[in-house]
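Only one chain is given next, in structure tokens, and it is the form predicted alone.
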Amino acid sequence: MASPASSAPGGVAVVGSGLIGRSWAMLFASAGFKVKLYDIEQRQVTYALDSIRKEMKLLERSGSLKGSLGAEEQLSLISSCSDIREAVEGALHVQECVPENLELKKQLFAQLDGIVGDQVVLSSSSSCLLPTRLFSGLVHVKQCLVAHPVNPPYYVPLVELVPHPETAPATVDRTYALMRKIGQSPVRLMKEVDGFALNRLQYAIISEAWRLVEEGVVSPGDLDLVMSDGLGMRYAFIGPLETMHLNAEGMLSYCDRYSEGMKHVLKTFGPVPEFSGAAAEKVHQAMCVKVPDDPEHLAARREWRDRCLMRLARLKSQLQPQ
């Protein structure tokens, strides 16, 4: 019988071994891909592999490990690498996960551009840097795109695929298929836009949430309940457009019934908040009552969040429409 490594469907290089890089490595390994996890310092990769091992073992014990392979089999597919040429050798896909710094990312992609061939996809995990800023001028620009995950990607499946104007359609198609293969939910953006789709929606919510608190309409705690026990209950399963469609006799009925009210409310929205000063202090204090901002409490709350996301993911998989 072939070993997991020898029967793996191909190679992937993950460049950057922080939280996002580790999560990507776990996702690719869960689908049977051999993963080379690269970082500039070997000790960072060693720490990352140790963290991945602990997390995979916990996931296996709780029955939440993704994929058909056991934890040890998946771990055998992930190797560390401190030489970038060695990391990308034989890779079909390179997933960049370095800090969100434009110059750092540009330098990295320029370096990758000089060492990869014409078949590998160069993909950035950037959450807001536009592909034209990251990839313009590269020889292999047709092979480049942004694949922006949601943090943490192992527990939240959405991935936004954002092409450069010169990205080949085949590059997007290949990446879309790869994301589906590893269990993610890819969405295609037809063109680049600041904030992509997810953060544009997220920032719109944050902005109005901030204004409502700043203007004394609602407390920070109650504002969060509006989302977690209100809108978020629906949005965990259906999006805002389907919500409109279902909340009337179809979309046209909803627009006919509610458009005037929506336009009236939207015209009352204020300017973009500064996210500083007294309002920031007020929100900070309210959040710290719920979750103190020391590393221990924040880490514990994130672990609780991730467990909730795992349970929600299992529930959603059971409730998919036929």
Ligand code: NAI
The other form holds:
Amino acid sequence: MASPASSAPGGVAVVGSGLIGRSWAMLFASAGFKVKLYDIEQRQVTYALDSIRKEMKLLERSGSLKGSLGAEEQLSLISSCSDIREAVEGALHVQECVPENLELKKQLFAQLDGIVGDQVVLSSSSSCLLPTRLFSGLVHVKQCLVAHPVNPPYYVPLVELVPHPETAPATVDRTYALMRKIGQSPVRLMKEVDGFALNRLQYAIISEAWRLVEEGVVSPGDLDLVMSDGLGMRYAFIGPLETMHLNAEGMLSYCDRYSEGMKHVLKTFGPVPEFSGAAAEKVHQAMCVKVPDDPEHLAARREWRDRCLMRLARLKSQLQPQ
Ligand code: NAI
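Let me have the form predicted in complex with the named molecule next, following on from the form predicted alone.
Once more the chain from above appears, this time first in line as the rest of the complex follows.
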């Protein structure tokens, strides 16, 4: 493969300019990459460019703009494109961000497969579609992988890199380097698995949260506090495995002390919840007391969440690991 995308200014195409496409465009521009933003709907790109402009200006005013370039300079790196061939021409990295629909994504990758050369990385933002389903049979399968971001990607840096069994190791390496270059925090999955890593963990938590509420052990509001004022406090800095290591005299000591207790509790976990009926109604009502589910309240709460995440990201960058 040729030089990494990170050494090729002008090398990124973002296909799909919705929520996630806009964030990727901002992240790539923050590191000085030229970005071509393509969408099947021209007015979506126009809207995307407009909202990127507004967001970058706000970020700049609050001192939170990423990268060393000013907002105007970053904005000048992002251009719209109404032709997919033109968008990917000369790109060394294509980040696909179209809706989570297998057939739509397969069609798009088949189209890209027919027009790209053998130097480009074709990367999907898919949250849960497995690479074998997305890329099998493509001529350029070696150059394909999933790079799954976390919403909102501008503030939450994790990106899961998930290869197809035929993805070339160099494709993963290049994408890993590119993600680091744009300030994200990539992790490599060695093989594909449903839900990747993040959603498997998230669903395990959601599932037990639901059971505890459904069984009347704890109220929905208190359940959320267990995470936001409890586990979540440390998980912003260290993961569950390091937590084990630190909560005893090392991992083996933790296993020695707590494995029987953990297994005892784990064996009491119930079946996969239905997430419907009376339990869903109860949780919904409790959530609506806190945040009414009209668009204004939801948007205001999301903005507050994003401001918190932005400040947490800043704090994390100031707190170097010892
Ligand atoms: P979105 O619905 O906000 O944006 C999708 C965009 O793709 C729209 O602008 C649409 O016009 C465009 N589009 C549709 N068909 C197209 C085509 N054939 N060619 C070019 N553009 C096309 O969707 P969103 O939320 O940005 O999601 C995109 C991807 O990112 C999905 O795979 C999703 O699973 C993934 N993702 C989403 C997260 C989220 O929280 N929204 C988090 C992580 C990943």
